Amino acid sequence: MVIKILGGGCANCKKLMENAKKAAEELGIDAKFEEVKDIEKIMSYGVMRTPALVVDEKLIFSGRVAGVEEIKEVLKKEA
């Protein structure tokens, strides 16, 4: 599983980036992590407003940073 955060950086994004981080890890799901920082890239997503996250190139979120619980819920339907 490929997981991305897509924004530039902010605190957000790295909040996004850390809860997503330990969902995956309380849910034992071995994934590679990714910030994508290029803001064509981050468009070419449809992305308006960061920070996002984007689960093995589907779009799952994005202008918000979402919990650790609500991230499970979309790793084990990912998964």
Second form
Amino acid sequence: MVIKILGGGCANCKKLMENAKKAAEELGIDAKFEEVKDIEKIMSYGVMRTPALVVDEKLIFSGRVAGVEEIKEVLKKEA
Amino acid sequence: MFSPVQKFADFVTYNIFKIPQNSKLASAVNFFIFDTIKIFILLFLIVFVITFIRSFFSPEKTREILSHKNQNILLAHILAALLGIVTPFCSCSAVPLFIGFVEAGIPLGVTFSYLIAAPMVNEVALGLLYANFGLKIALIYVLSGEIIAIVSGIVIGKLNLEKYVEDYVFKIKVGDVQIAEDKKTLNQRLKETLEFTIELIKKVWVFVVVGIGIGAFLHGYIPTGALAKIAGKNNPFAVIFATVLGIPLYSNAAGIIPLVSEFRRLGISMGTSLSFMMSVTALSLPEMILLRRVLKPKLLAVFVAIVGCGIIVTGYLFNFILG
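Switch from the form predicted on its own to the form predicted in complex with the partner chain and give that structure.
Up next: the whole complex, starting with the chain shown before.
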């Protein structure tokens, strides 16, 4: 599973990355994490608000920092 | 609504701390306790309500509404400025939003009406203004922010400045937007709204408390009208000075607003205070640095100049109306 965090590297993006890592760890999912800062790549997902979470190239949500529990739900569904 | 809070503040000041009544310290401490509680109650309520309304609007939806062809251009500016209030906006998102809008064929001027209204009419500022000055001043703040956004957008649109947008912006292809924000249940929405409100208050509370603290000190120790000569109605440069001073102070926005009521008591006029606050929230240095990535320096300068002039004119107008 490849989990990407889209965003310019602001505090919200870092927090979302942390939450996503924690969620994957708690579920025991072996995931690869990637930070996407390139604006062209971010736009190619149709995202206009950062941070955004992308799981296996599927955009899950954008514009907010989801909590660990919420990300766990998403990862369970996508796994 | 706040008389129990006042009773509590009196009780703490005179009965628990046992500070003698009518002393300067008592006045400052009482003010601090009362204002802190009052402001946080109102801030929580207002941010909660606005965030809830916002959960029904997304920039993706805004983009769709604004990109309809053969739309009356004035109507598009008004719509953009209104949507600027209700769409969630973090300054980190200014660049992707700008690209997304321009790419969808939304005119540059309309995009700016949106980009100006979004930070200018700020929910924390609105909450604190309402808490300190009541509905009338809060409405004036919203209305003048909207008018500045609409007029600035129209002016930028008329100047045909598309060539001063960085070239790569027009080359970016925006992918399909497919976020299922609409499918949320009411409970989900309320839960997310509550979480966001708490997050936001966690972020700004230090600034608010420091602002109230300084205000409380001024309240107890500095006499009314002390600054009237320097920054009152009779100084024609006060508004300009306040606007320029506000630009580099962005991060302290939440702390400056609780101070505004004290500014007023010290003799700084309402228009000057409003100009200061708007410049703090709308012309922030961090946002300009972000916008530089999509705008060439000339357009950025035009943006700052037009918004700055709008804020200054508003300041004078309100000094004239409200005194």
